[in-house]
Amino acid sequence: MIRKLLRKVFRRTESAVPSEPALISVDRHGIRREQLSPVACKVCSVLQENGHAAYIVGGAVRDLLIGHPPKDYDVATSATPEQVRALFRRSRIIGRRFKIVHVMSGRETIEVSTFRASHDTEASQTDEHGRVLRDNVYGNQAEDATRRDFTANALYYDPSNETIVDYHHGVADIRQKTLRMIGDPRARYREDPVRMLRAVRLGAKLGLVIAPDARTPIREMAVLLENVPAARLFDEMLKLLFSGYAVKCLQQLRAEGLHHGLLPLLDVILEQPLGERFVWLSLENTDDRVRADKSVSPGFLFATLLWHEVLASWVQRKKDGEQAQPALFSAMDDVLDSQARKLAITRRIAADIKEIWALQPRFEKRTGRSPYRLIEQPRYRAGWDFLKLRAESGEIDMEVVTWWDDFAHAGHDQREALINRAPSGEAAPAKKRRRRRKPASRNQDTADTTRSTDAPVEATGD
């Protein structure tokens, strides 16, 4: 009992929040609401108007002060789930860790969470090693900005007058290009060791230096992410990989030695010279795409950080005298197989992964029929740019990939002449076309059956 109550005490002085935050004005930081999704305003009226406090919060309002646009918008009230549901038709409840709303307007989804009390041993369920299972006891606003993870993330708009709330010195933190932990950086981490994924995320999309006293402990923590469910390890990868700045998070991620245990193959890929060039161009490539705001598949992504692996299983089964497609299956199973025990990767995503290793084999064939086949596929498209991926990575020739292109966008006689001209000893003579007889008529049946059986019989039809 004793120790339950020193351990109380000492967490209330640790956790401790200035009583009065700082009030900064528009003129100060310079949002207009004008800057926000309209919908995300609109859902803080509509629960203001009910009585209710309600913010934008986090990721949005610091996006906005750095001068990012934001990808999506959350709220924070103090009202409860079944509230804030209450209040909103096209919405729903879900979470089982911590329970959150989920309210739709056309497109556009904010999540809306109830403001959530100091943790407490007592209402909150961990794991042995203090991760936080289960915890939805609802508090205060100050009590909710305690329980963020970093100053920059404890930020709360109001619409209504433009003002942002500052319980942490938040925005001072953004302004001085740093990232800050609430509180003591080793119990939030053991809280949830995701954190340390995001202090890498945000510390390279935001172009923030972490915080010593957040960063020291990271290395020697770093074998908590051992204890994250694979699944959510999966998506707080797709975050980090589809951030935009996937080059520098993988770089950051390599120098506080995180990356051990989330892909591990990877470091046997990036020893690789031809391996380590392709993961390069890969994600620089899908950095480009996501600044361009154009689409970016997961599927594909995987693909080019896994080949390597594939590629040098698949050589050696053939070696061991496995024929070459039933080969390159195993090799993707085996390679998939590994990485599953520490990323969820879905079925879907793990088909289009599969989809386009294995179209790989069939750009080597430019014979025939297989061209014309090859080009009709679904992922014709995305197996070409993985092919391209592995000429510019040297792993072949170029003169493959530009074949190709060509072939796919000419017509048929270009075609034909592409395939009379590939290289030697994979060009075939074009099958000659049989020439149709046409029927005789009844008359010249005739005819035939009064000729001797030995004259030759002429072709009916010129």
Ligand code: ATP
Given for the second form:
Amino acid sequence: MIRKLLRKVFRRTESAVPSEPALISVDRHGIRREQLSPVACKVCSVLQENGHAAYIVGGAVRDLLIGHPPKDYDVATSATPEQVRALFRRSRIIGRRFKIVHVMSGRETIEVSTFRASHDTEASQTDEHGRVLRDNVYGNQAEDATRRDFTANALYYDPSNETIVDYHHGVADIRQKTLRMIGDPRARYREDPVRMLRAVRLGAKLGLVIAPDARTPIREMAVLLENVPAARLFDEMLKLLFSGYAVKCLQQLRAEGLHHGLLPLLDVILEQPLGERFVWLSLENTDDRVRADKSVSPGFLFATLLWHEVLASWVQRKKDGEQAQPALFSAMDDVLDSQARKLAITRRIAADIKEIWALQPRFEKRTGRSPYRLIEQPRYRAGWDFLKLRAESGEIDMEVVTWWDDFAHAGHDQREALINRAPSGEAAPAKKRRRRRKPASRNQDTADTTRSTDAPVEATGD
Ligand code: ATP
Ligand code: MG
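Having seen the form predicted on its own, I'd like the form predicted together with adenosine-5'-triphosphate now, please.
Up next: the whole complex, starting with the chain shown before.
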């Protein structure tokens, strides 16, 4: 009883806006300004020279403390979006849920946001589940810190003196490998259910353990994700799938009970009996590429995630007497029509997916001029990578994959010889013409097992 009361009081003081932050100097945290993006530092110094407070905040500070290279940089400032916009020529105000400013320099974009007021101090609109719908009121740094999700994400680094401003013991939590919610986790999940997905993603990516009080409610509150707009969920799924830790994240989501019935995409990914091996291989492949800093494309990944649905429909249609090519196109449309809407897949990504699928039957034609035409296709490499995954998952014979790799790299005479010895007709299913297959190991990296070059899967462009 007393313990319960103490916990309640403690929680309240924790969620209240603290006034005195810890100032952690460089000799204690070890992050030198040279380790940060010079552009982000410059943005801070311009803002400071113009009389505003400005700090690098969020993921970049957290990642550096953990020893991960930061992915991108966020700056928090006391300047309003309009004041920020006026100070940087290459900048624009982005107004989705909150007004923020993108400051561009070279190939970098720094996201600059104005300190936000905490929900406690300003009225904000919520829906009937407590989800915050609208609030765009500015506040001070302490309030801004309290609005952030996890203590590890509420660290403010001042490049001018290399000091970290820490309101919620974030540095200590990171040292203890803990992902701790600021305030009451249940209330914070109600405000924004996406925080549950963020907890799982950041925990898996950074090797942090979600604190028990933030972990426990996830299972029962997962249903709130149903109220989040599909486009926002899709953005979050992209972050998760391209975090470099997709396999770990999805295993974790499964463990937390977040995978079933709420996110159509996760159902597709995790509940495909036929394509399970294919999907995990593809995710491992994506993780390897992201971690090796190679390019990855949403089109390619979604093409793999949905392939076995297409395949099932394609096979059935061919059995029913349809021609291979039109049968495939009908199957593609079926799957994309039923999935794309639910998943909020953009039209651009859908077009990429279709291109990769549509190339697949063309790998079956290894006679006449067809092979020459196929290797000239701009998406040939993506199509071939996809074919290779199909073979690695046991769907088709690896012989086809090797043949195309040989063909693509051969001189004219060798190509003719390859065409002459190619079996005609469809790629044989792996079961009938099984060769020695590699075990289901990790790291079946495209570039390692063949002599094909390290060409990107496909330019992202999204
Ligand atoms: P990464 O960029 O590696 O995905 P991040 O933590 O930087 O991680 P962003 O989406 O870039 O994620 O957000 C920047 C910062 O904004 C976060 O560190 C956090 O402080 C805050 N933030 C982002 N999303 C939320 C949210 N849903 N609720 C509260 N704070 C958030
Ligand atoms: Mg970030």
